[in-house]
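Only one chain is shown below, in C-alpha cells, and it's the form predicted on its own.
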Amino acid sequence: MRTLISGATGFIASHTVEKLLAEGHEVVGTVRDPSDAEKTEFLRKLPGAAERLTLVAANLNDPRAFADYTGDADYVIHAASPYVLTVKDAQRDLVDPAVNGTLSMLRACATSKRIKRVVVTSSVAAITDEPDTSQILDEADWNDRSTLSRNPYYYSKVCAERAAWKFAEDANPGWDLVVINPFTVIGPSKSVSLNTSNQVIADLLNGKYPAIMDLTLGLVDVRDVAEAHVQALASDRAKGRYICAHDLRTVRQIAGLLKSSGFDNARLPSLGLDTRLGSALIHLAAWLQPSGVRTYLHSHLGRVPRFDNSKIREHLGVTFRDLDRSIVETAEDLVRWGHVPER
C-alpha cells in the first residue's frame, strides 16, 4: 500500500508516518522543503524510512500543491494545517491555508482512479467553539459561533472541514472521505519543534500560568490520534467524522499530577483562581492578552466540555492509553527537548 500524507513533519503527522511505516506502507510525505535536513532528518531516521519513505515539497496555498503526488497513492491523509491562536491576519494566515490546502489535496485526489479513501485531520474546534456543560458533544455537532475575530483558529478548522465535505458531496469522487476530530493533543514529540498543544504543559512547568485557572481540557495522546488515522484508512466501518478524545483534566489536576510526579521544583502555579471570582478577574485580565488568547479564555473559562467517543472506539477499535501517564510523558519529553528545565 502506498499512502500520501501531507504536513509530514507535524506533531500528529510524524507519529502517523511512524505507524504507517511500521505497518509496511510505502509513504510519501509532503513538507515545505525536503532538502532542509534540520527539519526532516528525524523522519528519515524512523524505522523503515530508508526503504519506504519519500519526502516531497508542497505549499498549502499552491492550488496544484499535491497534483503530482496522488496518482500512485492508494490512500491519502491530509494532516497539514496551521495551528496558532493569535495571528496578524486570520484570513491570510489561518483560513486561507487551511481551506486552500484541503481543497488542493481533494482536487488532486479526485483525478485519481486508484485512491480508496482520504482521511482529513480536522479538530474538535470544528465541533464546538464554547463548551456547554449541559451538552454531550458527538459527531453531529458543528461549531457555528467562531468567526475571523472570535477564536479564528477554530473558524479555520470549521471552514476547512465544511469545504472538504462539500467537495466530496459535489464531486462524488471514487473514494470516500473520513475526518478525525481530535481534542487537545499531547504526548512525546518526534522532533524538537514545540506544538501548540504541548505548549500548555510547557507553560505550566515554566511558570507562565500566573495562577490555577478554571479551565478543563479534553485531552488525547498523539499516539492514539495517529492510530486512529491509520485505522481509518482501511477499516470497513470507517465513515464520516470521529471525535478523538480520551478524557478531561482541569488545570488544577494537571498541575497537581506534575508536582506529585517529580516536577515539584518546576514553576507550577499555586494561586487558586479556579473560582467564580477568580474567573471574573481572569476574564477582565484577558483583555490585555493577544486576541487569540483573549477569545479562547473568554469562551472556555469555567466551561466543562463533555463528549461521546464511542464511535471511534467501536468503528476504529481505538483504545486510549492512560491519560495521566501521557501527561507525565509529555512533561518528560519537554525536558528531553530542552523546552523546560531538568527536574
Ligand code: NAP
The other form holds:
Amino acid sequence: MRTLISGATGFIASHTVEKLLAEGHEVVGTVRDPSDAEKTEFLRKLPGAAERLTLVAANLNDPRAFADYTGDADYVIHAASPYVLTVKDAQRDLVDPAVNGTLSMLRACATSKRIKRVVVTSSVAAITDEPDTSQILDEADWNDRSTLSRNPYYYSKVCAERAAWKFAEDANPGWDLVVINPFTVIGPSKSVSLNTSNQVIADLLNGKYPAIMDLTLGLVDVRDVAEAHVQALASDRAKGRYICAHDLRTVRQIAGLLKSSGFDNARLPSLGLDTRLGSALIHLAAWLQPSGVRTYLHSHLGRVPRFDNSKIREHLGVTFRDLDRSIVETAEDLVRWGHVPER
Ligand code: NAP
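I have the form predicted on its own already, so could you send the form predicted together with the ligand?
Below is the entire complex, every chain and molecule, led by the chain shown above.
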C-alpha cells in the first residue's frame, strides 16, 4: 500500500505518518522543502522511515504541486493547510492556499486509476464558527457565518471543504472522498514546532491569559485524530464527513487540572472572568486584539459547543483516549520542547 500525505511535517500529519509507517504503508510525504533538515529530520527518524518514507516538495500555491506524486499512490491524505488565526491578507494567506491546494491535490488524484480513496483534513471550523448551546452539531451542519473578516481561518476551511465536495461530485473520479473534521487538537508533538491549538495550553501556562474566560473548547487528542485518518483510508464503512471531537473542557477546568497536576507554579490565570460581566468586559477588550483573535472571542465567549461524535466511533472504530490525561501530557510535552519553562 502506497499512501501520499500532504503537509507531512504538520502536527496531525506527522502522527499520521508515524501510524501509517507502523501499519506497513509505503509513505510519500509532501513538505515545502525536503532539504530543510531542521524541519524534516524528525520524520526521517520515525520507525520504518528509512525503508518506507520518501519526502517530496510541494507548495499549496503551486497549481501542479501534487501532479507528479499521485500516479503510484493507492491512498491519499490531504492534510496541508495554513493553520493560523491572524494573517495580513486572509484571501492570500489562508483561503487561496487552503482552496487551491485542495483542488490541486484532487485534480492530480482524478488523473489516477489506482487511487481508491482520498481523505481530506477539514475541521469543525467547516461545521460552525459560533457554537449554539441549544444545538447538537453533527455532520449535516455547515459553517455559513465566516467571512474573510470574521474568523478567516474558519472561512478557509469551509471554502476548502466545500470545494472538495463539489470537485468530487463534478469529476466523479474513481475514488471516494472522506473528510475528517477535528475540533481543537491537542497532544504531544513529534517536532519542536508549536501548533496553533497546543498554543492555547502554552499560553495558559505562560501567563498569557490575563484571566479565566468563559470559553469552552471541544478537544481531541492528536493521536486519536491520526488514528481516524488511518481508519478512514481503508474502512469499508467510511463515507462522507466525520466530526472528530472527544469532549468539552472549559478554560477554568483546564487551568484547574493543570494546577492540580503539578503546574501550580506556572502563571496560570486565577482571576475569574467567566461570568456574564466578565464576558462583557472581555468582549470590549477584544476590540484591541488582531481581527482573527477578536472575531474568535466574539463568536465563542459564553457559548458551549455540543456535538455528536457517534459516527466516527461507529464507522471508524475510533476510541478516544482519556482527555484529562491528554491535557496533562500536552503540558508535559510543551515543557519538554521548551515552550513552557520547567515546573
Ligand atoms: P500544522 O502543524 O500547522 O500543519 C499544517 C501543515 O500545512 C504544515 O505541514 C505546513 O507546512 C503545511 N502548509 C501550510 N501552508 C502551506 C503551503 N503554502 N504549502 C505547503 N504546505 C503548507 O497544523 P495541523 O494542526 O497539523 O493542521 C493539519 C490540518 O488539520 C490542517 O488542514 C488544519 O486546518 C486541520 N485542523 C487542525 C486542527 C487543530 O486543532 N490542530 C483542528 C482541525 C483541523 P510547514 O510545516 O512548511 O509550515
